[in-house]
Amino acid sequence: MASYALFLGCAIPNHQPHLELAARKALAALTVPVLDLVGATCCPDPVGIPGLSHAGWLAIAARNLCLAEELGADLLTLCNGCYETLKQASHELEDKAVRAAVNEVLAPLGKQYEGKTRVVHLVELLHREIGPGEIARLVKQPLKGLRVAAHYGCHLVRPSEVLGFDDPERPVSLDELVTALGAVSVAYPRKMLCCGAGVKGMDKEQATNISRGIAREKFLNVKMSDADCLVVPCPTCMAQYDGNQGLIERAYGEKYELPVFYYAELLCLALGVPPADLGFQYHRVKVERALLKVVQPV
């Protein structure tokens, strides 16, 4: 198996280190060779930064890609936004003229991008390169009886012509990784609806209301499916659904009480990592009720 340089992005180290903890424990349990990517910066953000300076966005992304190249490793992301940025950048840098222009910017930093490293999302690694069947074989604590609603997020499968991972309208990868753990992946309406977090970058008051309304629709649809929890592959979606759930409940006078897991957390549980060794105390929405179905409470 190839070695992977772990790109943490901004949100996880600054706000959600428990997601890194779960990812590292899961990767170690699966014996995936992981290298630290020293000196990495923001990916940068795939939505706002390109609108300010596409050339600057591309140069920053290329520098991050160079760090993985220097390690002779593929670049592994734990975040959908980082995945889209770095894969989109590597796609654009296939153009020789674009690459030459970016390398002129990187030259004073002693960097030169050569296009030798792949960009891989954690879900892509688990689904394509390890496979649901192998994960199911390694499961020690099946999550039987747990009903899970899978949320893919926008930047894991779109733009599909660049990312080339799963069907952008009807993806199956995360669902299959959920069922590999012994859980049930439940169907629910408007599954590919955005979490709404990215909308908040616009006009503050109106955008906040729109963002909350989008998330509210997701909560109501997931609750309708009688799911025990929501699972996400992205720290931004995690922040929206877990971190902001209480705010959205208060805004609409409703109660969802829907636990939210990062996929690596469920994977760790199924691989036999004790709940106390994960960072569930940092979740805003308590997870004990969901865990009671499959493991001892934290």
Contents of the next structure:
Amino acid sequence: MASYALFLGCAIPNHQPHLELAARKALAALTVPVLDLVGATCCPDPVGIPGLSHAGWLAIAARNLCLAEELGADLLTLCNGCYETLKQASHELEDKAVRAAVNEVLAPLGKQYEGKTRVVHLVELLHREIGPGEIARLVKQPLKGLRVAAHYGCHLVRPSEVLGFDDPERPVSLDELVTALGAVSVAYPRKMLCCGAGVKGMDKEQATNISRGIAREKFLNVKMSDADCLVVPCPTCMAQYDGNQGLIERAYGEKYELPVFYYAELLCLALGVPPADLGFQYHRVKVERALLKVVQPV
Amino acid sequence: MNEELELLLQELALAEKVRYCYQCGTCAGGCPVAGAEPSYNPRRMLEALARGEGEAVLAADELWLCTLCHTCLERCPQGVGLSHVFTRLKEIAAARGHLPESLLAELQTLYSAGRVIPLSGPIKRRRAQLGLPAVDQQSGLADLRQIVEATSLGRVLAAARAKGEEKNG
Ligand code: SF4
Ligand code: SF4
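Now that the form predicted on its own has been shown, please provide the structure of the form predicted in complex with the partner chain.
Every component of the complex follows; first up is the chain already shown.
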């Protein structure tokens, strides 16, 4: 297997480090060779920053791509946002003229991007390079009976022409990875709905209301499926569904009580990592009820 | 050379595809923002662009609500590439100083910390409790600042600073 340069981004290490813990433990359990990426910065944010300066966004991304290129490794992201930015940027940088112009910006930093870095999302690594079959084989503690609603998030699959990973409307990768753990991946309406975390706006209050309205739509749809929990591959979706769930419940006078897991957390549990070794205490929505279905109480 | 980069990117921008829009409304039908806020309508924004009312679109607050989910890009039967068009329009609006405060704050954080979400004291301690390695926010920072200053990101930042000084002074 190739080595992977681990690109942590901002949202995971600086906001939800328990997701990094799960990802690192899962990668170690699967013996994936991982290198640290010294000097990495924000990817940068694919929603906000290109709307301020496409050139600045692209050059910052190119610098991050350089770091992995210097290591001769593929770049592994744990976040849909980093995936979107770095893969979109590497796609744009395939154009020689664009690359030459960006390299002029990078030259004073002593960096040149040659266009060699391959960008891989954790879900892509697990699904395409390891495979659900192999993961199923490695499972020690099947998550039997756990009903999981898979949420892909936008930037794992869209724009599909550039990301080229899974179907933008009817993806299967995350569902297959859930099933590989012995859990049930439930069907529910509007699965590909955006989490809404990216809504920004001139009027902050309006933006917040829209963002919450979009997330509420997801909760109501997932609740219809009788799922025990949601699973996400992205820290931004995680912050929206787990971190903001209580606020959204209060704003609408409703109760969802829907635990949210980052996929690597479920993967760790199924691979036999004790729950006490993960950071479940940092989830805002209590996960115990869902956990009790599949693991021994600690 | 930097202007060259910016021009190249404009060429890459998909604005010319705007004229392929035949107003079917598929974009608005699948848009999560439109679903939550009916006054937001990507089809109508395209209609305004086709009518030559680009200035109104640039000045409208709605432009900034797009989450860049790319549902419209995937579904548009005419391949208009709406989400990229909106990003390009945001860029022009931002250059004129029309942008959300929250986004400006994000850019300022990016410049000062190298990340849009900086490391805080409590998270630093939490990382240690979880046995995670320390985050190194310093080694890429000078490079990132240099890139900001060398591109139009720097101009947006400078304009915002000037505006802030005007307000405070
Ligand atoms: S989906 Fe495409 S063609 Fe239809 S209204 Fe929207 S931009 Fe126009
Ligand atoms: S990219 Fe923007 S306009 Fe298009 S569907 Fe998503 S939120 Fe709506």
